[in-house]
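Encoded as structure tokens, the following chain is the form predicted alone, with no partner shown.
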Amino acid sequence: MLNALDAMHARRSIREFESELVPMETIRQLVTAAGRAPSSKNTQPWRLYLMQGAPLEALRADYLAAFDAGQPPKPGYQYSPNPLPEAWSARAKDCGVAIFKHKGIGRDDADKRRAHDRENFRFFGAQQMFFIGTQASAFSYGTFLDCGFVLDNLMLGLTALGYGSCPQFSVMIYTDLLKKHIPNSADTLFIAGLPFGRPKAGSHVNQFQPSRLPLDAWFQVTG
């Protein structure tokens, strides 16, 4: 098992997995240990759900149907901010320009492009996933820090345990699926999905990793 600072320098997003399943016992240890994550006043507003079996299949076709279908998007949130600030968007190009290279994906290749973006909605053929979110009516910017430090920790987790993870906002888009495949979830304000299992091997798509900026760039040091 990798410490914590391994864990955090080894971890990356996997968009390839074997078929073997997580053991529900780990799984229960895992999320029994991301829930030890802080929150304001302990409210613990976070909500965990897990897919797997013949209902993450469900959801993964009615998924594909509505990207094969050209569904209208309808997340629940809006994530990044419109237009992105220019140091952030030049960053963003050069992460989806990196991928496409790594993958082989021409400029022109809109067939290809499509069936990247695709792979998304097949949850990267992931065999379990989470999803987290909170309730809708207690929306706030604070929150979804709460909720954030509980998917850390499950990413974390996961890859100090030899899994791996891929954080999604991209199935936000369709949250009516969820809530339409996960019981009791009406009321929920969907945040992100987490696809996860072990790393397949030999993955070429999963040794991509986007370059970090300097430690000087982003950290500053008063006193």
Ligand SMILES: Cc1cc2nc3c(=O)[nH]c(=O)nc-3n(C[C@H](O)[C@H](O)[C@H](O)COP(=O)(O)O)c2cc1C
Given for the second form:
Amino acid sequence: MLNALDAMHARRSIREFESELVPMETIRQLVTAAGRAPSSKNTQPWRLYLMQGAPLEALRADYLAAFDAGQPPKPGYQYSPNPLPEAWSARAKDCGVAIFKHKGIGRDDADKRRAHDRENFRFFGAQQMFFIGTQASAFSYGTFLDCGFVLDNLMLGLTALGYGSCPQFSVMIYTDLLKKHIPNSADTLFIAGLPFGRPKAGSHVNQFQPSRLPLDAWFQVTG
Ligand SMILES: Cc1cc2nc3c(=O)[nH]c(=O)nc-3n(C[C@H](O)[C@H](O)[C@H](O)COP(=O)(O)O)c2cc1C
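Since the one above is the form predicted alone, can you give the form predicted in complex with this ligand too?
Now the full complex is given, and it begins with the chain already shown.
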């Protein structure tokens, strides 16, 4: 098992998985550890849903049908400022260009670009998936921060155990489908999806890892 710093360095978004399932016992240990995340006043505002087996396949089929039909997006919250600050926008563009280049998808290849987007709604073929959310009526920035700690714990824990995952906001555009397929979630504000599993051996797409800013660009020491 990787230590914390090694897991932080090793984690990357995984977009192709083996069909092998992460055992339920391992998932319980992972989720228990992830739930040690701090939260304001120990409110623990997160809700975590695991989807697998037939319910996940039914959800996947509905998601793909919605995507293929061009169902209008209806996200439960706005993820990013609109417009993005210029520097962020440049980084987002660089990241998009880099992944298309990595996958050998040309600028004008609309079909391949759409197939790339569609992979999101196939949950990258993962056999298991977490959805994290919170109580819809309690929406606040701090609540989101607390939920983010759990999401990161899950991602790092999976990496430490030799598994992988990809956080997804894209799938938040059809949360009506999540409410349809996930019992007791009518009053949940869904925040992100996390398909996970064993990274596919020899996968090309899984080698993609966008660079990071140099430390001096975002880390300031005073004193
Ligand atoms: C909350 C969140 C949502 C994301 N949504 C998506 C998504 O819908 N589809 C996708 O392919 N990647 C998604 N990403 C992955 C980012 O593109 C990725 O984290 C970033 O490019 C850095 O790459 P790395 O995770 O491999 O280090 C998301 C990341 C975060 C944190």
